[in-house]
Amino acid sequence: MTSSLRVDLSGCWLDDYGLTRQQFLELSSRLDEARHETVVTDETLMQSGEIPDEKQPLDGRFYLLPEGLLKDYGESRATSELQAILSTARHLQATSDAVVVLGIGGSYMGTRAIMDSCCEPFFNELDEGRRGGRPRVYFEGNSLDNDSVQALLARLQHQRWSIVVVSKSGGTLETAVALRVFLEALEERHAGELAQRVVPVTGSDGKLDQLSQTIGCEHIFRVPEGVGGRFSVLSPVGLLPAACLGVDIVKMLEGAAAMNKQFRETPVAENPVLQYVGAAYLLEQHRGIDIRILSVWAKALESAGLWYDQLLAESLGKHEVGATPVTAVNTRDLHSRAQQHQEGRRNKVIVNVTTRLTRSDRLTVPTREQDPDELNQLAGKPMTALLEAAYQGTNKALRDAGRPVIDIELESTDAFSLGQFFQMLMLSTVVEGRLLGINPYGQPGVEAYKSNMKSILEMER
């Protein structure tokens, strides 16, 4: 299948403000370089093991899962991983009126982003039969915040429920914490059932896979070598979650699967990626642009924003470079906004993200007799084209300001168009990291604060 993702750099081409055709031009080569790093060279070295102190981690082995996976899928099936996965989600769907997915960061993130998008809005709050008798999803252990959980322990409290734990190491707080919460109630509302109720997605060593072979879990899946944890969405940790809900995982790795064809084969002018990271690139070098700002046109993927958020920051965000990464949906938050993004500082690029299709039928302004809010003359308009022009209204009030836009446009917000867009904005972020000249993996910032955490909490002993 041929990827429908399409990115547009008509509103860079600002003279006083930002980028000419000529800079993007004299870029490519090096896009291309960073290009044959990260297909050629980086898998070379890992599949060689010799990997150079300064690659260290490379953690680029989400480049290949797609493919892989579903190569497998289509080899074996029955012995395949997508098939163990299958399998599982259909046995918490049976079992389960609610499963509880216990993860931070990218242990989570992606799993959020792939239920707000491909499934029904509210979906909680749905009946059995409109979920089509698969369990609710919550999320926790992603914070240490008391209240959610309480909240979350009552409302399973007379359900059937189970845990999906994800934690490569089984060693991060907020998880850890929370699956010892869980597990004291689950063991409380399903006696002797642990071992089928826990399914843990994590590494192959670690305190978590110690805790699943305590318990006799029966179902285990591994984080893969070589994937790190923002990177991992793809891999067992958002696709189990995912085909509990009953999105359809096959869709969403061929949709990954043609961006990386996408990307290994066309030329830098026509490639999704090395277009939105040239942009991306040039507009931090050349106008000092560091805040990016993901701008959404569609609710189902604010969340996706907030993955993207965490892959940018996590992945850059060192040795003081790397941009600063913002969430917007519209219009919403064009009401809270829009006026900063066209007066404020000029150190912004907003990045629209827009959809071709809706995936229900469209509502239309309905007529009223009497006309108070005036709204007759829009009468019969559907909601998208009241959407439409506010879409095309604020990118020419942009374009006006003298304001860069780069636009994301999507099929849909289904499976296959989330497949790509996930492995475009991975491959986009380790392209970038290389044109920077940083290391796009491993988070050694994060470390600070976890030691702090630990030795405070020692010290209160």
Ligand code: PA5
The other form holds:
Amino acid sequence: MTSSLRVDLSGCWLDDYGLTRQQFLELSSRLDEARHETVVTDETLMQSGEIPDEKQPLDGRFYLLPEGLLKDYGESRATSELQAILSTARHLQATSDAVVVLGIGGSYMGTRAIMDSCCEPFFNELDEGRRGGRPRVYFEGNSLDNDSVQALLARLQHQRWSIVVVSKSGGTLETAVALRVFLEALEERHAGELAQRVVPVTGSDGKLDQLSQTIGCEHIFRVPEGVGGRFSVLSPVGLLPAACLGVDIVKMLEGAAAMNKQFRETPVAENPVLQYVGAAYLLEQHRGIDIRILSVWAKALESAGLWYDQLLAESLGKHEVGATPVTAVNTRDLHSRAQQHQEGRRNKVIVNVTTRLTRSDRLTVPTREQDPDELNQLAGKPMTALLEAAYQGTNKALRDAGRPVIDIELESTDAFSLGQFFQMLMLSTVVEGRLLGINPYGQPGVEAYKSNMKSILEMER
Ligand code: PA5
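Here we have the form predicted alone; I need the corresponding form predicted together with the named molecule.
Starting with the chain above, the whole complex follows.
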């Protein structure tokens, strides 16, 4: 299937404040090298197991997941991991009105993005029939918020429910404490059924793995070796909850595989990953633009934006470099942030993300007999035409103010498009790290708060 995600850099060619085509051409060979490093060198190093110190950690296997999982599913369906995910999801659907997904950071944000992008808005409020028999999905273990946990526990009291707990290390305190709290409640509600109702997704050792053995969990999934937390959305981490929600995970992987192919095979000038990352990198180097506003033009993509915030910040925010990501949702944030984007400090690039298709019927502005709001002049116009006008108007205003813009266009917010988008941004982050000389994997800074927190709580490390 051909990829229909497009990247347009025409908003970057600005005389005084943007880029020149020449600068881009001069970067081409480095982009090619970074691509080669991502798909060939790193893979060879991982296979050999001899990873030099300066490359440690090297968690680049996310790149292999889409094709690997699909191949296995195509060739040995009955024993494949995708089949296991789908059958566990069916089990959870059959036994649960609600599934609580526990996890934080890379073990949470991608799943949230999938739900918000691919499911109906207000999914959890739909009745069982309208949810297609799929469970409501709630998220916890992503904070230490007393009131939020209490509210969810109260909400679950009269439902049949289960837990999917996701932690690669198995030792993250927020998730582990939430698991303990929710396990108590689950035991009370469904005594004797923990083994079927708790599904861990974790590394092959660690405390969560041990706890799963103690419970005797019937279904356990692994975060694959060599896949970093924030790069794990297309592993069981994101795919299991997605399958519970009825999202077409095969399509999502096909979208990601299509992006991999495009990344590998198309020249720099037509390569969405290299176009995007090349422009973002050059703007930072030549114009000091180190704030990246991911400006999504569909509410459904806000959580995908927040997922990217984590991906970029945690991967490249090291050694005092790395752009600061910010997600904006339009047109909502035209009324809060756009003033600054247009007239504030010249340290921002706007990365628009739009979709060609809506997922439901198109609404039009109705005609009314009385017209005090004078909107009959818009009567019959689809909402999408108004959104398009806002988008064009904003881009023109930004161009007139000499503000660089990168445009990314997705087909829709469905599973295939989201798979493409996830993979594009993961690949871009790795390539950008290579250009900056930053290892995109690992997050040494985050360990400090964890360790301090444990000392304050007088816990054994
Ligand atoms: O990207 C990462 O590795 C982190 O954001 C982790 O996903 C996050 O800290 C949660 O870790 P774990 O899955 O080990 O509980």
